[in-house]
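A lone chain, given as structure tokens: the form predicted on its own.
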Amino acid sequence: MKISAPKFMTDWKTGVVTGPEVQGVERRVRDLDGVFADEGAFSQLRPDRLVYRTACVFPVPEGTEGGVFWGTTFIEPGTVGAEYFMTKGHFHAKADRMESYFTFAGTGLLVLMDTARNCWAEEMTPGSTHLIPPYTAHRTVNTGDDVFSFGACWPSDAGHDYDSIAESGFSARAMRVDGSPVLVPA
């Protein structure tokens, strides 16, 4: 029997994923209009400044039942006013799907919101693992001074519902208050 080399590799200290089919997306300030509360502070940032990027593997077509996707998100350190850099956030299009996150480097928060708009957060530190329940919106926030990286694994048929968050936002925001992260009502 033949033993083959792994097709993909993950650096468990940084989260860097390598392999022949790794796909990436970058989100810069210009891509995040309407995400942050302080529009004045947002308008002062360079439009091309990187906020976060992803490196993901999609081994089956999106929507395939029974498949999984995985990848890493890297969020840069920074704030817009007192609000930390964060991802856009989303529900799943198939809302009954779960997702898992695991932290590689840096510090952050996983902000969660259920369909009744109850919002809470979990601290993310290297080695922490998080399960996102069904019917729960989620976004991640870099609360540290270094790049915050975490891995994710989700069903290939989950899809993303960004529109609900773009319309109504989260009911709370992660803000720097007296030098520490605090979840405050939006």
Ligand code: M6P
Given for the second form:
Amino acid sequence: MKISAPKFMTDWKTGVVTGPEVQGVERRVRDLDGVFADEGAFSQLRPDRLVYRTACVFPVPEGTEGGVFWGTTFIEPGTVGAEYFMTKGHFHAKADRMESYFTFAGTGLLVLMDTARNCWAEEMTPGSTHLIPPYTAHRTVNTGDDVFSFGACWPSDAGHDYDSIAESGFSARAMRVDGSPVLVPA
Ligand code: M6P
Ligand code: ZN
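Mind giving me the form predicted in complex with the ligand, seeing as the form predicted on its own was just shown?
Whole complex next, starting from this chain.
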């Protein structure tokens, strides 16, 4: 029987994923209008400045029941006013679907919010492993001075519900206060 080389590789130090058909999105300042609290500070940033990007493997079509997706998110260091660079964040379109996150490099926060808008956060450091509960919105924040990278594995039928977040946001924001991250009510 044939033994083949692995199809994809994940560099456990950096999170870089290599292999055929690794695809991702880039989110630049111009893609994140309305995400950060300080609109004045936001308007001072170069529109093409990179905030975060992903490198993912989608082995089955989006929406397939029973499949999994795999990928790394890289968030640049930076702030908008006192608010750290972060992802848009989302509930899952199929809101009961869970997801796992695991940190490769840098330091950050996983900000979570349930459907009653209770918000809390977990520290993310290399090796930290996070199981996002069902019905829970999730957003990641780079609280350090270097690129923050973490892996994610999620069901291929989970989907992304960005609209609820665009409408009502999270009920707390991760801000730098005296040099340290604090979760502040929004
Ligand atoms: C992780 C996963 C992806 C998500 C990405 C960026 O890699 O949760 O599904 O797309 O983070 O987060 P967002 O989609 O909220 O911008
Ligand atoms: Zn998700």
